[in-house]
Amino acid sequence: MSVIDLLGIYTAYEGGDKPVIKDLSLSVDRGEYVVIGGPNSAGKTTLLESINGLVKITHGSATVCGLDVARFADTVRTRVGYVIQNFYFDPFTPFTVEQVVMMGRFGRLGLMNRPARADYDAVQRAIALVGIEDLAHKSIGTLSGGQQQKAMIAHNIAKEPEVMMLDEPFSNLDFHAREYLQGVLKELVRTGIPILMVAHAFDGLPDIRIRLVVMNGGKITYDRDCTAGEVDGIIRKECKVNGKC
């Protein structure tokens, strides 16, 4: 069974009268690196939210990590890492980076249980992997947007997820930081964790097989393997074919 299985799903936001995702089917296996592209309002973010059980699936079926998303959305979210777009901490947020990364363990711990040595070890590994050891004891609200984004990536790695999803994760980062973190994601893929990444900028993609999914109007219009260097050109071509860029 695939890690993610979507079959003919329609999804709509609460109060919305029209579906955002329309008759979409997608299967993702272990160790796949999936880049999701397309124009604004194509449904890319809604697709990630649907997989994570944050948007109601009105028709079709969705299984993630062997669980029916409609019935077990809360459990699905403990097993899926999800780095949302433009996450921001207020300057007065009273948590250090290390504490925020530890919060990624709460799905395994439960809110009332104290972290064990394995939890602290997972947090330290995630912080080291993302390269923010020097920020571990700093208040997260005092950091730059790019540093906060790195902390949230570490937070989700510390979850030890079975799926990692990222929505425009590198928008606040320079090229070198993007390239470094793409290398981190490449290592996750090598361990079998599938990556689903929504992006507009495609420089620094890892030199591995990329599965490119292009969306338009709430549907998938392209779904094939390609190299990192082909991604941008294919997306531009697909957008023009479908009347949007």
Given for the second form:
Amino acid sequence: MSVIDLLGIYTAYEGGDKPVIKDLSLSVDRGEYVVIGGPNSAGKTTLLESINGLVKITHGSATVCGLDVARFADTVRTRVGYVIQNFYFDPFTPFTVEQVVMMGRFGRLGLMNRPARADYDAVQRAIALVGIEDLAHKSIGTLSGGQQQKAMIAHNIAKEPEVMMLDEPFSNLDFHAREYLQGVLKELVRTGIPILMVAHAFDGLPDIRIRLVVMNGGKITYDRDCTAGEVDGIIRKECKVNGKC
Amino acid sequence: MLEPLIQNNVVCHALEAMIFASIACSILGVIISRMNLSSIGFTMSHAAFAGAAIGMFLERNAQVAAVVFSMAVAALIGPVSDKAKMAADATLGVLFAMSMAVAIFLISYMEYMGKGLSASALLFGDVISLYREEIYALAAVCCLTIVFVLAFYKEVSAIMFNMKIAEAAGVRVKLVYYMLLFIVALSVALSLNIVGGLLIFVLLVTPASIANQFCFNLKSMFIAAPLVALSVSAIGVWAGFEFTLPIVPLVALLLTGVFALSVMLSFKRRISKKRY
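Please give the corresponding structure for the form predicted together with the partner chain, as opposed to the form predicted alone shown earlier.
Up next: the whole complex, starting with the chain shown before.
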């Protein structure tokens, strides 16, 4: 059984006259590395937020980790990592990187339960994996955009997710950091965790089998396996075919 | 509670009331200022004001009516924000206007009907004529606030950090947020008789803002804010009785003075002059 199973889903925002996602079906299995591309307003972020229940699905069915998203959205979110697209933490934010990474585990801990030894160990592992040990005790608001982005990736790795979704996770990172973190994601895929990554820049993708999904107008227009080197070209071609770039 | 230490009952009650109100409001203040919900202070205080006016109009206990109406308004904030897709701050503005309109409407109507309603106690507070029950209620809400923060510390800290990220992590954001709104409503409604609707803002926002100038982490803010509020309130009560000055405005001015001083002395704003 697939980890993610979307069947004919529609998603609309209040006040919008058209659905953002239309009759979309997608199945993702364990260990898949899915890159989602396409023009702006294609529905890429909405697709990710439909998968973890942050956006309501109006028609169709969505099953993630064996759970019906419409009924168990809270539980689904404890099992799905999601690095959001835009965030800003002001310099007076009273949380260290370590505390923010620990917050990734709060959902799965449940209401009122305190973190135990295992949670602290998971946080340390995530911090080490992303390579931000030197930032662990720094206030997150005082870090650069790229460092904050790394902290948010660690926050989601600490959750020990069954699915990892990232929305333009490398937009603030230099090439070396991108390559390093792509290596981290490759390692997650190797352990069986499927990755769904929305991106606009495709340099530094890992040299593994990549499933490329191109979206346009709320629908999937291309869904095939390819190599890292082919991604950029296919997306450009697909955008041209569909009249948007 | 402080009778063995302070012989004068009026002073003792005023001090106890200010201590409990300071602790409850300043702890909640740390949360609401971080979440940019400071306007909840005046919305809730005016909701309590409207509730008291309804109570008086219906010839029922004004304090109980104030608490009930505030809770009703608190129950509306979250769902209205969600349904109308508005920022909570905008919803607070709408509910503030509604509460104020209800209060003014009833006060004017009662004046027209020949039933006088003195709104000054609700607007400006009256810390020297309190019943024991009011102080017990404040002590209870103070304990409730502390228990809420201790029990839901991780959820509260996550939503203070970023609500969307907390929600994506699977934290029960709505449940904790609605509980927070209820406790704020309760604290404000019960503090209304003491500090008044206009000055409750001082206890909610200023101690948290002072703590924010010096504290680098949330735990220290939750400790520093009530300590500052409690110390300044105690000094205000003492100075008010000693020099025959109005206590609550005095506390408000003292807290504002401490805030100004803390902004000047804050080492969080210091810029390093190191060249290496």
